[in-house]
Each structure stands twice: as C-alpha cells, then as structure tokens.
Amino acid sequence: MIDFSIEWRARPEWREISPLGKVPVLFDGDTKMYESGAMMDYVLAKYGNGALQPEPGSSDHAEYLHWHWFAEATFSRPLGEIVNHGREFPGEKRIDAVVAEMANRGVLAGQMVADHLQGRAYLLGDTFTAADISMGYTIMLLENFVPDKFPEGLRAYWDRLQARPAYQKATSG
C-alpha cells in the first residue's frame, strides 16, 4: 500500500518510479509499468491462462476490449481531469465551469454504461471479465467525484462488483 496523496506522489523518489506521479506501478522482474490498462493486458497475457477475457479474436473479445478501454480511456479521463484541475488550481483558483464540464462528461459516460447494462449482470452478460475490473475502478471514481449525479442504472452493477470477494480483499487495506 502507498500514500495516494499528491504530496507523496510528487516526491522525487516516486517520480523516479512513475514520472507523472501515477498510481499504480507494476514491477514484474525487469518490467516496470505505470499504465493500469496496459498492466491488466500484460498480466492477463503472461499469467492469465485465458481467464477473465474471451478468446482473443472473437467478437466477444472485441466487446471486452471495447469496454475495458472505454473505462480506461474515455470514462476515466474526465474524472481524472477533475483531480488534475484540483491539483493545478487549488482553492479559490479552481474554475468551477471546468470541473462541472468534466463531471458532466463522466456522468454521460456512466449513463452509457448503465444503458448497456440493461438486462446484463456484467458488461459481457453473465460473465465477469477484466473489463468489469476496469469499469469498477472508474465507477468508483464517478461515485467519489460526482455522487449527486451517479446514474441510478449503475447502482446494481456497482453493488455486484463491490460484493465480489476479490474487490473486498483489494479494498480492505
């Protein structure tokens, strides 16, 4: 476990490991990575033995990749920008219109996920995949940063993800 504070991640020692101060960082032998979506792809390819993703090249795998990268690149981006804006423009320097725009983009992306999930337990139907892990992290960000506009259609899915034993273990500190 590490300190997620801005001050800790700005330390020179951490910036040597992760130049942008990003968390998490993965070390696997001589391999070092600090891009979480890429880490997941790497771990699945090296250690997954086909678990948590459909057969590569299948149409289900294409849908899996779509939602995995939607969570990482599209949905999480505006939420991350809320954090970045707060770091760069703290307190009275904060530009509320910028934060509101990013929050609205996050809510819109969350609603897209909620719409997709209608009649589904997980992103690919009844099968839990690594895309649900990526999406769960981003939904956690949405709930933390824009709780008053959290799409109600995400609630049951988010509750299912939080109830999983692996989630419980990962968040128990």
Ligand SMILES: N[C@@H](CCC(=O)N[C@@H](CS)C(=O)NCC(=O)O)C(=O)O
Contents of the next structure:
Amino acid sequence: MIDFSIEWRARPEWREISPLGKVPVLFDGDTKMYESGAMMDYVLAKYGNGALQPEPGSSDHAEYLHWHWFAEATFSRPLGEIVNHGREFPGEKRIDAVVAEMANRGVLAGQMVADHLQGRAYLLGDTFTAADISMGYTIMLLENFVPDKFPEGLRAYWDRLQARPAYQKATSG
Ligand SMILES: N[C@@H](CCC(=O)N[C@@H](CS)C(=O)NCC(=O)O)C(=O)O
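The structure above corresponds to the form predicted alone; please provide the structure of the form predicted in complex with this ligand.
Whole complex next, starting from this chain.
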C-alpha cells in the first residue's frame, strides 16, 4: 500500500520506481514491472502451476485472454480519463464534457460485459479465472466513478466477485 496522493506519487523516489507516478508496481527479485495485466501474466506463468487460466493455446485460453485484456485495455480506459479530466493539476482545468463522454463509454462497455454474462457465473462460464480479477477491478472503477448509471446486469457478478475470500483478503488493508 502506498500514499495515493498526487504529491506523494510526484516524489522523485516514487518516480524512480514508477516513472509515470502510477500504481501498481510489482517487485519479484530483480524483476520490476508497472503494468498490471502483464504482472498477472507473469505471476501466473511463474507461480500459477496452471491455476486461474485455461490451457495456453486452447480456444478457452483465447477467450480468457480476450476478457483479461478487454478489461484493462478497453473498458478501463475511459474510466481512467474520468480521473485524468475530473481533477485539476496546477495549470490545468477540469473538462466536464470529457468526463461525461468517458462515463458514457464506460457504461456502454459495462453493459456489453453484462450482456455477455447472461447465464454465466463468470466470464468463461462456471470457472473463475484471472480474467475475472481484471474485470472486477474495472467494474469497481465503474461503480466508483459512474454510480448512477451502473448496469444492473453487472450487479450479481460484481457481488459474486466481492464475496470471494481472496477479494476480501486483498481489500481488507
Ligand atoms: N494500464 C496501467 C494503468 C495504471 C493506472 O493508470 N493506474 C491508476 C490507478 S488504477 C493510477 O495510478 N492513476 C493515477 C494517475 O494516473 O495519476 C496498469 O494496468 O497498470
């Protein structure tokens, strides 16, 4: 856990670790990474023993990769822009029209995921995978930043993810 304030993340010590000042960062021995989806792939490859993802190269694995990357590369982008344009750095102005448009885009992506989840407990069906971890994080952003338009079709899935003991352990501080 780090101090998420702009001031703390602007410190040269943190910029040395994370050049854009962002989180998260992973250290594993001499390895350092600051891209979350890539960290997950690395952790699964090194420590996963086949857990949390289908057999690499299978069609289920393609579907797994699709959702794992959709969550961070497409769905979370407009939500990140809500953060970027919803605050004022020195010399910058909040841009409300961008915030509203990015909220719309986030809700559209969330609705698309809700449509996919109809009749499924998890993104790939009955089995929880690491793609649900990526997606859960992005759904948390959507709920935080666009609470009034949160797609109801995501609710049961999001509740299911939050009820997992691993989620509770990870978020209990
Ligand atoms: N694609 C990157 C995104 C990292 C990112 O934007 N992190 C956010 C928190 S979720 C952050 O640090 N935002 C603060 C900022 O950009 O100043 C990843 O998944 O690691």
